[in-house]
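Just one chain follows, in the form predicted alone, and it is written as structure tokens.
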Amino acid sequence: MPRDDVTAETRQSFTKVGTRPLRPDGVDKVTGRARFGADMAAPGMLIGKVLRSPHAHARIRSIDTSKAEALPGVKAVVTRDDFANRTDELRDILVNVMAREKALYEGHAVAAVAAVSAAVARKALRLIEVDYELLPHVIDVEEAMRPDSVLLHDDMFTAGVDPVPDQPSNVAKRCEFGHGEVEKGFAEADIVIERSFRTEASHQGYIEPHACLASVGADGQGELWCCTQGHFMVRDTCAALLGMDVSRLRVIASEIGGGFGGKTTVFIEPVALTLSRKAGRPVKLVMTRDEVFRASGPTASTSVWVRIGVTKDGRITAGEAVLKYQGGAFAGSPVEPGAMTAFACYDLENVRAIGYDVVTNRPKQAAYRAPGAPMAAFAVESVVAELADRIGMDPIEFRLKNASREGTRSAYGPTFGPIGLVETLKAAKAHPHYSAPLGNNQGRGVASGFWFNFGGQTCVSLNINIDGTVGLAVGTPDIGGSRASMCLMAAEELGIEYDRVRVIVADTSSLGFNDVTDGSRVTFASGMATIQAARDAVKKLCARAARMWDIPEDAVVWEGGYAKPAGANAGDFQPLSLRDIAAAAAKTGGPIAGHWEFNAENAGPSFATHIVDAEVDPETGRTSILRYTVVQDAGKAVHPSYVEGQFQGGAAQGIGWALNEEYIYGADGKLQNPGFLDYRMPVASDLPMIDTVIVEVPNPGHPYGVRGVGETSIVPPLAAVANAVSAAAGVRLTSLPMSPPKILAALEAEKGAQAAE
């Protein structure tokens, strides 16, 4: 019989897992059959549009919607008055969904309409009269922290400070991690380097904008179709904001055209539901690209100071960082995970990281793959590279000498179990890329990175059909090929072919609660639930076989997709296939299904090391990425092609963030580049072919050894590219993105410094 404890042992041999079959949703997506957020329609559907603040910071004196309501074709108008005030943890979400006393950023929603057409809805928005009192604004994180700065919230007092401040500020929280005696460690160092770094806000860049279709009936029952990374979260949040029982709102997740963390919160869904409830008809609401940039969450912009000390033989004696992250107009920047991950790659006796969560007049930030970690790694890994160069030590050897490994007390507290950082460093050093020659104006950069990975609440249901096929219902939207991974793991456990398993993403009324698809949790947590649900089904299959043979249940084993008699009481029977047992299910007790629900733990942290070659044109400052290699520990690659795709995707996004991507604000606090024409994401011609090396150090917390891979891949690129560009240019770059003007300015400053000497 199968084991009850899914983490009791890590399998080493597989027949299905580790292969590369086609993804089950692939044909639908390439033929246009798959339905995304804006693809759903309903009879009598209205079109919703949102009126957004044109000001970065303004008090809303009044809103007059009478002219819009009188316009023929307008069926509902909503404002702050249609949402009950909240004082709990959902207050900021509510205020972000619909402004109350103040508009806190350009693009902040202040009203919305539902009309018979988009043209009528747009006309209605122009008829809404809002009386604004303009207020000073603050965009920069350093400026927002100043005591005399513009204040966004007069009731925000810095948490994490003892005693609690008696004056409000824009600093929402202070956090600190570390151990040892930092100053003592620096006193033992032969060389100490400290530098300040800046990164700008960057958007996740998903192709599909936020979209939803909401329908609330006269009986108060509601349905919501939306593109999201977590429809259970959407259900719970929307039900709370609208005062509905959770059971009265059914949420269905559409296919998702990219998320990367940016679709882990709500922006328009409560508005669409409120419009529908007021109009008594379904309402479809789709963001424009301009709205996506101005009103949905990018990641934080940051200011980071790092100091690291090292002995002449390459041992790090102390590390310290101060991280300041702005998270938009509301508390919740990713500074805490940034501070936790900053020094996670290193085995340090003396380490301290202090973080500040700061609010500014920008849209509320949202997660972006390993939120907070890439910016921290950019700063720390840049100084690590500079230290290795200063003492004349190979940068990978320097990292190996100081690398975290099993038994290391992490900088943020826990002691690491089996981890794969050392293996990624050794694989990177052995890769042909690392020893390839470089030409003029070319440089090579190396960086390592870390992410915690996450488990979370998970529920799966597995049903055996009468023909021996399997239907698997999961509650985690597929944003990276997870359906294929679930099929592989179910097929592995049941001993059947991959194409005999079909996975659906169940709606919120069909399955128990599932946490959001984030934290690199799905292959780990939903995969583990799938394995256990399959094992639950196998127990029942063995019991049915025992009944068919009229022998004790403990005399039946499951091997290779067959129930087989075993032991002294087994008798002489021919093995029964899953199909055989399923066909007889009606006569042996009815439907056969396996279920599992749990709060997954022991996700297993992940490490990666990246190598980058860059060329810098000293005349124009233009950077070309010549070669890129990702080496990352996946624990066990369930579907290697999609693992490699995650590696490559993180690297591609990191290259864009490092070289081109940024939110540019004018002096008026308004975003200057709210579209893909001016927000410069990399295209195919900007990128080299990205090589990948999958390292597999099994995670003992998963029966197959799986570690999440989706987020770690974006942690090293900012630093790796910066180290390559700095080597090619001959000057250290400390501000991202490293656009041509910044590179030219750094080169000119270096020439001036050399001339002064």
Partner chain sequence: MRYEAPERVETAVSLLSGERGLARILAGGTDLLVQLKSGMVEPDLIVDIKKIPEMRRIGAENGGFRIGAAVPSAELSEHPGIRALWPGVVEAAGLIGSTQIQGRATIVGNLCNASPAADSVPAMIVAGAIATVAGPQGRRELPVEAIAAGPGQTSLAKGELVISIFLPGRPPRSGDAYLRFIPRTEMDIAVVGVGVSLTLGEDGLCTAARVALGAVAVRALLVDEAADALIGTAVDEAALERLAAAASAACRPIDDKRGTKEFRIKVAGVLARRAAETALERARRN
Second form
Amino acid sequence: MPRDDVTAETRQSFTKVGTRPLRPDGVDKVTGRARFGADMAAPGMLIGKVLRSPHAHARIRSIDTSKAEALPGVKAVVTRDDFANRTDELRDILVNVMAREKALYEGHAVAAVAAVSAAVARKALRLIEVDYELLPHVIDVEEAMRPDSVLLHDDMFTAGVDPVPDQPSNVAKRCEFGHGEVEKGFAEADIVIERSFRTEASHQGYIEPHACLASVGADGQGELWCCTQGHFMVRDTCAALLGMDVSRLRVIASEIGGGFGGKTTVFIEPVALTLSRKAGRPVKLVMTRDEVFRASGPTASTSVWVRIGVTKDGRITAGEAVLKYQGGAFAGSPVEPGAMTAFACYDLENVRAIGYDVVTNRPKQAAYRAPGAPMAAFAVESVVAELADRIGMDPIEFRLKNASREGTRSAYGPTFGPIGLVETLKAAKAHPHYSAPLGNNQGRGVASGFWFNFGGQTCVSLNINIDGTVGLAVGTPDIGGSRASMCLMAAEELGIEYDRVRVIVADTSSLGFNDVTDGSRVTFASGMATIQAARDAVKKLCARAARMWDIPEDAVVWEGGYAKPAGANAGDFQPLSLRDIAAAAAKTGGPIAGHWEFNAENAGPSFATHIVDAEVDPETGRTSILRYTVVQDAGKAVHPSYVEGQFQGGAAQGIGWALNEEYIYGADGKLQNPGFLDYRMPVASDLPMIDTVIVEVPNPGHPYGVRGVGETSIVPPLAAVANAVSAAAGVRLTSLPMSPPKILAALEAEKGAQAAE
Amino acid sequence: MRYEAPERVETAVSLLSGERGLARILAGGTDLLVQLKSGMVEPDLIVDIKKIPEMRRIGAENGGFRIGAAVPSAELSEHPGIRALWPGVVEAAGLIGSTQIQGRATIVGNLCNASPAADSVPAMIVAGAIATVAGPQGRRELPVEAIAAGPGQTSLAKGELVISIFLPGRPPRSGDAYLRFIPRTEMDIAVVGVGVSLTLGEDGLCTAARVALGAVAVRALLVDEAADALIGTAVDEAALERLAAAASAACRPIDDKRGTKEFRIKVAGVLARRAAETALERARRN
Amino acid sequence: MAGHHVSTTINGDAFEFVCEPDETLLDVLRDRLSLTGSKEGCGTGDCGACSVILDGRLVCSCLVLGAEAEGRTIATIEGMADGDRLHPLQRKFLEHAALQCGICTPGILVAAKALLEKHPDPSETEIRYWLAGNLCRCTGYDKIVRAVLDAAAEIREGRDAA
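One more: the block was the form predicted alone; return the form predicted together with its partner chain.
Okay, now the whole complex, with that chain kicking things off.
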């Protein structure tokens, strides 16, 4: 009998999984054939453009669209009046999509037009008259928390505080995690270090701007083509905002040109649909890069205070952190995962992390790869490095001594099952990089990181075709090669060749609901659903073989891609291949398909340890990254090349965030660097090769042991780079990005302090 | 908006001087198209000068080279004669943007865009480069440092355009260099830029020098005090020290998204010294 | 605005189109000629996703006016493969998993092709600096650089053998 149990024992040997075949969507992507968000057109299509607030904070007294509407070629203009107000959990999304009473940040959408050409649409935007009453603004997280700060929302009363405050504030929520007695722990410590850290907002920086093509007919049926990490989420959100039945809106996910969490919500999609409904024609809406920076969702800027105590022999006695994250104009900064992950790498008796979710006049943050965790790890791992240095212990030894392992009660509550932190630390220590010599002005940094990983709602369908090939439909957009992994897992289960499986990302009308591609969940959850759907199909294949042989179904087994009689008693039959059974399907009961739908749980957490060498020019404060090694637990690497790719990509983004990327605001509350020129992401010449080591500690929650790998890789680099730069410069850097002016100022201050001594 | 691509300088001049609205010259377009895209300028006329043969040429002249206004930076980098004579100018031009930008951007465009941070300008200034300007009144010549008036502003009159740059010949034992500071390795606008050109006598002492700074004032600065720190010396440690101090002292920078005042002042000195060291090494080889 | 009638050669084929004077070559390729392989990541020449080769020079098509294409020769990603035979760079990008999302891939391939035509044996550093104008946010460039090195080696071997 085929195995039926979701958490079947972890397989040890594979014939397909773990190999590196070419990805199924590869040729389309190297020839320019792949269609991304902005690559679609429709007959009669209009071009949509959005008018955005030039002010950081302003009351919108009135909007006059009459001149724009009168411009020849303009087919629809929409404002807040075209969206029904709501008071439920979608209210913030609605208000972010189209401003209502106030413009809450520079770039906030206030109106939109659809016209026969981009030029007419741009002209129409200039004819819309918005009467703004300017309000004072607040950008900085600490300033926003002050009692006398400008308020964004009169009805924001801090949640998570007992009793509920009687005054509104910009603090949406307080949260707290931990256990033990922190003060008692600090009393036991020989050395206590406390420090404050700052990080600036960074953007996911996907190269593809948000883009969509919406079409709503007079019958109220709609179609939407868009680049998103979750088209089912887009469908449900847009249907709700437009007051449509979910079944009347079909969303097709285009190829997606990067997301990293930033395409897990809606921005322009409801606007395009509303314009299309009003105009009665398809509307294409594509953000400019400037709009992406000003009006999509960067991550939070943060202020984090950390205190850690150790004994002389290197045991951490207590850890404490206070984290303040501003997440833009609405509640929902990732401070909670920040507070939960801050101390997740350590087995602590006494630990406490308190988080504050703060609003400011900035764009509403969106998820960014392990949301909230890199900033917390930056603070904690910086102090850990300093403590190891202070007690004269090797930083990896120090971490090993305190590392979380199976059975550790995590700092955020649950007890860890089998996890791979210790294995990553040992592999890092054994790596030649760790013992390589360093030159003048060079330093080495190490940091570890953790991410929960996620499972979530998942539905796949697997069809056996008449020629024995397999069509697999998943509902999770492929943002980094996941289709190759799906094919590998289906082929593994079915015992057929990799290239006999063809996979698509199906539209929302073709599958049950699928959660967004986030939480590093796709290879884990869609992969598990694929395995289960394949097993479901195998069951049916065995039943067909039984019918062909005229023996009972339970007398057939599936082995190595063939149906075989279960034993000598079952009869003497030549094994039937998947192709044989498929060819006979019409005569044995019709099409053969496997399905699986579930809410995946037990996504095993993933840990990583990074090593980085940096050189700092003492005269200019400029940093060069010389060498970088990522060691991370993947549980089981299904397609090792794409696992390595996730490791390298996370490291590169983290290096950028650590060194040069930041949202720079002027005193007027306006973003000063909304372009790739001055939002300085790493270019090819900024980086060395990024070595990778894949550690495999199987996740018992997945039939092959898979753990998500996409997010953990961005957790350690901020701290690892800070530790390397601090070692190279001889002065501790506590504020990101560590741009040259900041490093040079720290060096000069250190020189001044030494001279004064 | 009209697009015109004349084939003669005179036609370009008459188009530019005849336009009643806003006219813009299109050479490489790497600044102009960005400005168009952002809505920063909305010209009524664009005059593409790339079809004018004399603007496309590099020619040897009196021991130096004349570079047409439409010659892209990549062609400069590929020109062995210019690379040998003025390596600092070539390396400065080669720093403007990516490989893709190099295929289009011109040093005249860089000059006339009048950004204080233009990379090729300090290098051209220390080279003593001369711009030839054509206009309704005919042609005139002026040193490149006289072109930029302030950020985005030039001294050119309506209807005038720079048609070429002349890089002069130079005595033996001369060398130049340009260095800029950027946070990344590529693709940034200079936070500070320094050009140095110097000539050594047979005794190894510096007989002539020019030092220019970019991105530290409203336009590129030719700093005589910094040059004086080198002239008459063996460009030794003490001279370099004085050079760095003079370069820093000449800065009149602002705080902006690319750097602080203090940072620019300090780094201008550091780069001046480093550029001088490279120029010195080149001079000794020539 | 008066439309410009432009005759040009793209990937070896003659094309004619009419465009507005302020329309970029990228807009023309994508919106008028349905050659959507060139991507717009920024529109300001900072990302390289729209890279094409114009009369033998690598350029950002977002920084070229459509009107400038008159009489010129343009190569885009759509012309890189020879029918169903991929260019060695395209093949090596697949073999090395040098793409994740794939949005930057066409621009990087066009840029890398321009590099190898000029420098058949580039060093890692030369590749990194040549490609500095092509942003990739997914890969950290490691596998891209390896794929270009490998493709260069294969092309050289092919030439030596021929």
